[in-house]
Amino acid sequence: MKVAVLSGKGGTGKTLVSVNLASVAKESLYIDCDVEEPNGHLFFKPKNYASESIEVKIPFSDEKLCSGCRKCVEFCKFNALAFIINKVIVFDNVCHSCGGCILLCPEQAFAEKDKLIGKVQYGVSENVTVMTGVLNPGESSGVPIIKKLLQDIVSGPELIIIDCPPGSACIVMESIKDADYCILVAEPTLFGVHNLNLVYELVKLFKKPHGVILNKCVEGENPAEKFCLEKDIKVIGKIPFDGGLGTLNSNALISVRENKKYHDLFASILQVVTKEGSYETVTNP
């Protein structure tokens, strides 16, 4: 089972959940997507590291065969193309390697070269398989790493955990595009509900199974409970505001390998996850 985890903002827990049900799972695989700023590799230190480098194809013109008709830079949605004193200009940082210059041209003027645009990284932190994409500073999509770390998932552990990018854009569309069951990680403000129902409209959108998780829960009232009651969304799991869990997470320490009550917690969740993801899997095919 393929399980997506999402929140609408960075600092939400998304990492920590991610983290800690991959690690408490018999055997799983865990996948960092957040490829901007990976941070599961700092939590599992995983060993036998292997890399592999992640490249895409960029254009690049021939002054001789352009007739400066400019069909290609009235093609390029993103604008990564001009036509500059007599010729084609490509900005890299702005292609998205679609290829569609190339299929355009009239002249056949393009051709392409490869790119460096990031790496894959494996390792195995004792009962984890770990995978992360990390993406050069600078690049403007991260959408080809996620792509490669997707598509290497052959066979292996029943329980693959997909640690989303925050928010609702292209790369997290890319991440839970596969995903049999959603988790959204949302805090207990009225600014957590926004970032909620970011996500939780994304998931909509792709007709995905889902439930919420509740982190930094204190007594009292809790707008993002209260938002998931409105709008009929289960509630899978509550996450207490604990000092010591907050200690273990910012040391980067894996919670459920260091303390029983929080292996006990986090157990319980995946459960609730692991039953809901089979019953929804089974029933909306």
The other form holds:
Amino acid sequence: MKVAVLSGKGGTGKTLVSVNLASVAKESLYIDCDVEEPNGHLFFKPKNYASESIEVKIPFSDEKLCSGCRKCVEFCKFNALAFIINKVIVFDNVCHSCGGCILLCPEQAFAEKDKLIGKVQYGVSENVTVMTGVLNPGESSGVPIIKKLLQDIVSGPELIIIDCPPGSACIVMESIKDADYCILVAEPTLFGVHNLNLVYELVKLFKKPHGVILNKCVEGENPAEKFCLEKDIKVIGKIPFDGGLGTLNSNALISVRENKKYHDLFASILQVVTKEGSYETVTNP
Amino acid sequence: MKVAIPVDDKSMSTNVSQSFGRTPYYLIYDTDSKKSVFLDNSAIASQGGAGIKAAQTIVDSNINAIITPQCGENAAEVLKTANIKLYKTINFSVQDNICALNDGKLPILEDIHPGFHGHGGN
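May I ask for the structure of the form predicted together with the partner chain now, the form predicted on its own having been displayed?
So here's everything in the complex, that chain up top.
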């Protein structure tokens, strides 16, 4: 079962939830798709056994073949191309490697070159296989790295945890595309509700079975919980705003490996996820 | 010589816009005829690469120089490739900057920033 963990903004607890759910399972695969700032590996400290460079294709134009029709410049949604003094300039860092300019060019003036954008690392941390995507700073899109991560999923572990990037943009869509179940992590504030709504809209659009984990829960009213009640979203777990948990986490320790109380907390959440996920898979094929 | 200035509004009393790529309008001033026209910036709504698209518009309008408070590196590359001069504004007043240009007192824009890429800057 592939479980994606997402949230509308950074710092809500995606990695806390992902790392601990992966660790509390008997055996699992943890995939860090937050390629702009992957930090699951800081907790797992995996013994890496392999690493692979990720390259994308960047177009370049042959000015001898270019007729100056500008079809490519007008097509490019990302404005990665400019036509200056009878020459097409390509901005490598803006180009998303969609290949549209190459397809459209009536003179076939484009060729492609490889460009290194990051890497994928493979490692092991006790019962967890750890895959980490790393996008080099300044690159336009982490989607090619996420594609590689998800296409390379090793067979074996029944539970696969996909730690998603924050937000609801292309890289998140790519990360949840093949997920069987989505966990939305939410903070107990009005701002938290706004961010929860972003990812809630996304998983609804993708018709993904989903549930919410309320993180940083304190006594009193929880706007995120209220939102779940109103929208009839299942709350699959509550994580308290807890000094002990915060200390372990800020020391880059995996709480379920350190403390029985947290082990039980995440084990019970995983139980619900497994039940919800398989139930939904049967009813929503 | 034709000069472009990013401006907030289509009026001679308007202020210079803080952003080159995502300004709503450009004031195009002709130093020979002393005439001004306004140009819409279609790049303002771009998801990304606004500076590149805006600079392309400037190049296509046969502009010789721009006067701007700041300029991102991608836009600057397009403008420099097209041999367009980059001047730095002295203040927010369109009139003051045109006068300074006519008097040859505008500084060259040296500090090209790495671009805001949709995050602030305006």
